[in-house]
Amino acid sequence: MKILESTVERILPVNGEVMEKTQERLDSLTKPVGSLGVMEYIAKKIAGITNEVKPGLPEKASILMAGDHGVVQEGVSAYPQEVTPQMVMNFINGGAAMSVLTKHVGSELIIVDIGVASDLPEMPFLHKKKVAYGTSNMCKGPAMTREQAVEAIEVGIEVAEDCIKKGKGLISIGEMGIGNTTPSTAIISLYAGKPVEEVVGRGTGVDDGRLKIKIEAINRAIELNQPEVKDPIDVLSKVGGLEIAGMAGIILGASANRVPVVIDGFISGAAAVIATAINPEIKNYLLASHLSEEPGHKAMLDYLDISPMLYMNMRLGEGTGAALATTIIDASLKILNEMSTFAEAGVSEAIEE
């Protein structure tokens, strides 16, 4: 708990003065003011986070948290739980979409076993930080103890800080865990104040019958556990997931070190909701990569008051959208650093009225 408390205390507001200076430079570049839209917003936001008027291109890390969920016992997923460790091995062996995309964008892929329900072999790139062998079935009681929730958050903090010590200046997050859209739906239903039916999605592609089971399971878990929204650790422990907690920790750890975090889709969005509930300043350190096909993801982004860069009809998870969005972030920073001003290029500025 000490690690969590000290990390939260270190999270400071982004630097508004630096952002103003960055905006001045953006407005002086050889283009109509504001004409690069979201790219200008990204550059300005990263400037405020990093305390640098012209931040350079950062080294990138993509951190994938893996954990299982006891609620799969209720039949909420189209895939069996053994897919989680199988996919972890696929990530390590380079065969997953996330493996391809991180290689494509030049981001180091870091895989963390924070709660897979089986033992994994010693493998390169795999960090064994298991808090438990998956969560308990939240339809029969809390998903985990409060102590486990805090421990999982602190694992995320430590992984983030280790990356930053190694020179990483941009962190994107992703996950693997069969059944994890179920706790994520519970989290956004609670924080957005929306009925489960309004924010639930089909996850890996469940049919109508299984979707009904999923809705009933989430409602039952919320009714049974009575999570306290004003206490995000309580929500996380009762209806959350270990990988969700781990990603929340990554967000907190990165923010405490003034490093921007790119969130992916629905599951990492749930982690961002929890992290922001712990410290509202967090939302200013987040960059939303894309809008997932999961209905609840828009509610998450609305709650966080951030806008996605991409609309790609993606719903894979893993951190794929976040990895892809880092190319846009690189481009935004290159515009800020490499584009000429009107004065430098000898181009006439707009006529003042």
The other form holds:
2 protein chains.
Amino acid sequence: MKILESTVERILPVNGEVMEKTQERLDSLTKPVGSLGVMEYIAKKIAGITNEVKPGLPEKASILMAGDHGVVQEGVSAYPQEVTPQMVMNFINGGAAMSVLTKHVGSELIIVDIGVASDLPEMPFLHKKKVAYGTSNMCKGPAMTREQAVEAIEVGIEVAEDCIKKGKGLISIGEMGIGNTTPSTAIISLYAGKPVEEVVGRGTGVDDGRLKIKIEAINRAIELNQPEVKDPIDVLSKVGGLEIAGMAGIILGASANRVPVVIDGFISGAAAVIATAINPEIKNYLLASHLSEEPGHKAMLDYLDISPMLYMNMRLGEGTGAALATTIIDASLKILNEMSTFAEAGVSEAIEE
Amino acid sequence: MKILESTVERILPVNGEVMEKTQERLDSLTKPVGSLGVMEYIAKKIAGITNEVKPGLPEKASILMAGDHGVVQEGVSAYPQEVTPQMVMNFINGGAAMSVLTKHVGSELIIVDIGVASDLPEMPFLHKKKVAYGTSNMCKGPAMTREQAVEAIEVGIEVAEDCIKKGKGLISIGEMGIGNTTPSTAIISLYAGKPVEEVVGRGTGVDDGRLKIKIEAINRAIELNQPEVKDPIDVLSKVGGLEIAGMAGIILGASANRVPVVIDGFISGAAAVIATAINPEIKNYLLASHLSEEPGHKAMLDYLDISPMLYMNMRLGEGTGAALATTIIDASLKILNEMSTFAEAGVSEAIEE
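One more: the block was the form predicted on its own; return the form predicted together with another copy of the chain.
Every chain and every other molecule in the complex is listed next, the one we just looked at coming first.
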């Protein structure tokens, strides 16, 4: 428990003074004030996080946490559980969407086995940090013990800090885990205070029959386990997942080190909700990427008070939307650093109204 | 007139058969069917345009058309007209947002003086194709003659074809021209059949007083010139602009050569509306980039029946949103080309429902 507690204590407010100075520079650049919208917001937010008025281009890492879910026994997913380790191999072999997109944006892909239900071989780029062989079926009891939830968060903190020590300054997160929209739906239902029916979606693409099973399973798990919203670790252990806990740990670890984190879709959003429930200052360290097709994602982003930049009807997960967004974040920092001011370029400013 | 007519005749339907084969490949890749949303749509659309099931990564050009507007005499803009040539110098010197973003995405920036109201020096990267020293004040008569409108369109066709001959396979468009949201508003008001008040915006950021002047000026210009919606060249010449005509020409020229065009915000949207009114098949050659802060942009995209991928509250123009989108288009083509299929990766497919 010590690592988690000390990490949370190290999360400080972002620097408002630096952000004001960054805004002044943005307003002096050769464009109408505010006309680059979210690009300006991103540059300013990163300035506040990093304590630098003109933060340079960060080295990027995309961390992908893989874990399995006991609740798949209930028949909540369209894919068999064996797909989780198969996809881990695919990430490493370069054939997955996430492999292609991280290469495209120049982000190092780091894959963590935090809870895959089978043994994976030793492989380069694979960090073996298994906390358990998947969670237990949350319809029959808590998904994991409180100790396991804390351990998984601490794995995330450790992976993030290791990454940062190696020079990464921007972390995007993602996941792989057959069945993981089910615990994510339970989490947002609890924190948004909305019925499961309102925030549930089709995940990888279940039909009406499975969707009904999924809704019933989530409601049963909440009813049975009675997770306590005021205690995010309790929620995480009872109706969460190992990769969700791991991603919450990455967010906490990065924030404690003043490194911005880009979240992806519905599952990483659930991790961000848990991290923010642990420490509300976390919101200021998060950047949204895309709006997922999962209906509950909007409720998550509202809870986190952050707006997505990409509307692309994506629902793949892995961290694909977050990886794609990092190139827009790079572009935003280049705008701040490389554009000329009105004075430098000899361009006339707006007519005094 | 001959170039314009023959170009329009060369615009053929996109290849539906190729698109189906591309969809088959997309469905065989290691992801749930359809889960990459708009990325899949983009890859498929480009396949249909280029007649290739797996189109390779295109070389990119961003063409920026600069022109001035006589209607600024009415006081419709927050910036003085001298900003148009000043910004052209800024593009060439690398200090503008568009300079930074085209460099970021690896797109060649091509700047065309199609109607700047002053003389610009000889400079590398500047294509001097001036049709007139700005348009006339559309509140006092047509913005230009029909011959000038056609000439400006043909400049666009020529620049696009030149670009394509040099190997470019993806063209994004943008513009610079103080006052150019005013003619663009007139155009969308006419084609969407909506009152000016509903589709007008603040452009570079005018106050309430100037906004009122702008609305009155647009209504007066429409009233006075009586543009004929069924004749897009008539609309363009009476209430359009030289850079709008030039961009419409780029769209026509690229489509005739089966090269996709990425549109930017409100002004390039107006050009796309004109091009589509000339030949409705054009819609299938266009890719939207972002949703602009200008209220009328949504009406344009609805008219064009294309959806933006970026929601970033941008309203700068220049082609900034379009340039940014080209890296997402590259990513979409890489998904199609580089991902493994379920069979190749040994990943199990969805459980038969």
